[in-house]
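Next up: just one chain, as structure tokens, the form predicted alone.
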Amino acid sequence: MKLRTADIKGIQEIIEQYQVFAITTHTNPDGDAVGSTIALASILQQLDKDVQVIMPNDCPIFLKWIRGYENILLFDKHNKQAKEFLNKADVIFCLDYNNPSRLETMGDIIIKNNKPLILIDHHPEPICDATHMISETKACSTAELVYRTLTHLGYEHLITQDIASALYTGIITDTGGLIHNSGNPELYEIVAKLMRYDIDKDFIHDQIFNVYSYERMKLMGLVLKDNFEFFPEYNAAFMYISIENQKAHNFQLGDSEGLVNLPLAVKDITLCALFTEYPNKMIKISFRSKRDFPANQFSADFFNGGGHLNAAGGRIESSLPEAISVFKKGLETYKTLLNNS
């Protein structure tokens, strides 16, 4: 995988030119997102820059181990702070979004500031007036990107166990273990290289994986029981998290990660989706298919979402009962496809 020549110099320049860089990424961030931008700003500051990770919102706390993240702002929560750093900033860069519309009142912000962007990103069709962008669907991951500009920029030297720790993460998340979007046998030897690094590889893959509590133990019970349901005629099936099921399990930020994917463990399922429904009638729906099947088109044309072919999301308000009937309308639409793919 090649990156441009012409934005590799462009950022490279950018680097060298200003001193104040504001890295962020989406609303509700996930491995990927707070991997890479830990690492890029861990760089940016062995070069002497000022620089400001910035988050719409928090993590799960299954992230929170990784060094670098208790220098990270939320603006949510530290909304003067995060305003004025990014008033401050010469440059923005933009990670594991292409969309300023994913960090909802923080990209308003963005827009109107009319700093240099660098975006940074594996999404398909990206919107977003970058100045110069990295952005490749073919990456597993942003962190992967992330790695190949660093080593690009001439700054592999630089490269931390730290900071491999959090490019690691980033891959191991978005792949669910190297098991998705991972065939590019490239992603192999650059996770080899961070290996090099003594990471440790066992203590990641236990914070990512095994520190769910009890209660999310019983609430993935009671999904798979109680709320999933399997149309054997369109190759689909849904789930769902209700309000009140949060309130009976004592749900956490993270407590519905993976969910979407045990029915893709089924042999006839091509499509599957997870509801979780949120206060004021948003619904948030995550999908995942397998094969060829389009899931970022199917959330792009039911549920103002996108995202990647076989992993995407989106939101939609109403009610949960409205939503899962939206889903069903859309299975009949699709139903070729979801039979052939």
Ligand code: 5GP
The other form holds:
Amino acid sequence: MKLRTADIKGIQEIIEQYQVFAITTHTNPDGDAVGSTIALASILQQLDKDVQVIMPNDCPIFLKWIRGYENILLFDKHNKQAKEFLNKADVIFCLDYNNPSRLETMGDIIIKNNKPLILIDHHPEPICDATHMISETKACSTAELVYRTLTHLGYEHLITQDIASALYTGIITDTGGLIHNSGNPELYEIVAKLMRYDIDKDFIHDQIFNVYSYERMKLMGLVLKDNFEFFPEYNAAFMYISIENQKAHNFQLGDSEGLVNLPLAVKDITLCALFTEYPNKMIKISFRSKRDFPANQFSADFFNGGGHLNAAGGRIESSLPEAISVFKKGLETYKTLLNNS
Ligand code: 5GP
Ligand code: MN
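Please show me the structure of the same protein in the form predicted together with the named molecule, now that we have looked at it in the form predicted alone.
Every chain and every other molecule in the complex is listed next, the one we just looked at coming first.
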């Protein structure tokens, strides 16, 4: 994977020229969003820059151990401070999103601010008026791209154990523990380099993957038992979590993480959706697919969403049954592709 020299040079000039940097990421930040923003922020701080990570809302609890999380501003919770920093920033980094619309109202501010934007992201088809873009869908994660960018910029000597841990977190969360989207041998060279910073791999895995509450595990059981439907004629399945299920199991942010991947272990399932009900008739959907079935295109067509080929998301303003019926219509439209992927 080769990053464009012109972009690297341009980013270098911008970092040298300016002083105040906001580093932003998408709504409902995941491990890649949190890990990559914190890692970049920490490097810029060592260059004596005024840096602030700003996320639209909070991340799940299983990411809060990452050192640097405590300094993050949340646009929904620390709105005034976050807005002030976005206004005073000379430059805004856009990490792990391909379109400011993924940040909702915070995205509008970023667009209107008219400041130099630097996008570092691995989603397809970026729609962002950035001064420089490191946009590479072959990268497993934005964390991988941040690592590559930092080394190209000559900042490798500034990587610390904490930064390596944050980047490693981004890589393993976006690849489900180096399972999905992780066939590039170069990735393992990067992982090997990160391991040399003496990061505690076992601790990180434990923090991320082995932190279920009893209620979360029980909810998973309930969803698999009662809220999981398979359509053999489409090689597809869906699951759902209603508000009632959430109430019954003390649902916390992040509790549905990983659930949507489980049905892919069924031999004949090519596409799986997880519907999560929110108040005010809002349904969020996660999609996972196998092989070359475009989950992102399916989500864009029916649920105003997008994402990666095999991992996508979207939303719809409707009741749960209505959303599920839209999904079923989608399966009919995609029947041929679902049966041939
Ligand atoms: P997850 O299912 O883990 O929440 O999301 C999987 C992927 O789908 C994310 O990495 C992101 O790229 C994409 N995604 C999730 N929600 C949305 C959405 O509402 N809109 C778009 N465009 N992409 C989404
Ligand atoms: Mn990512």
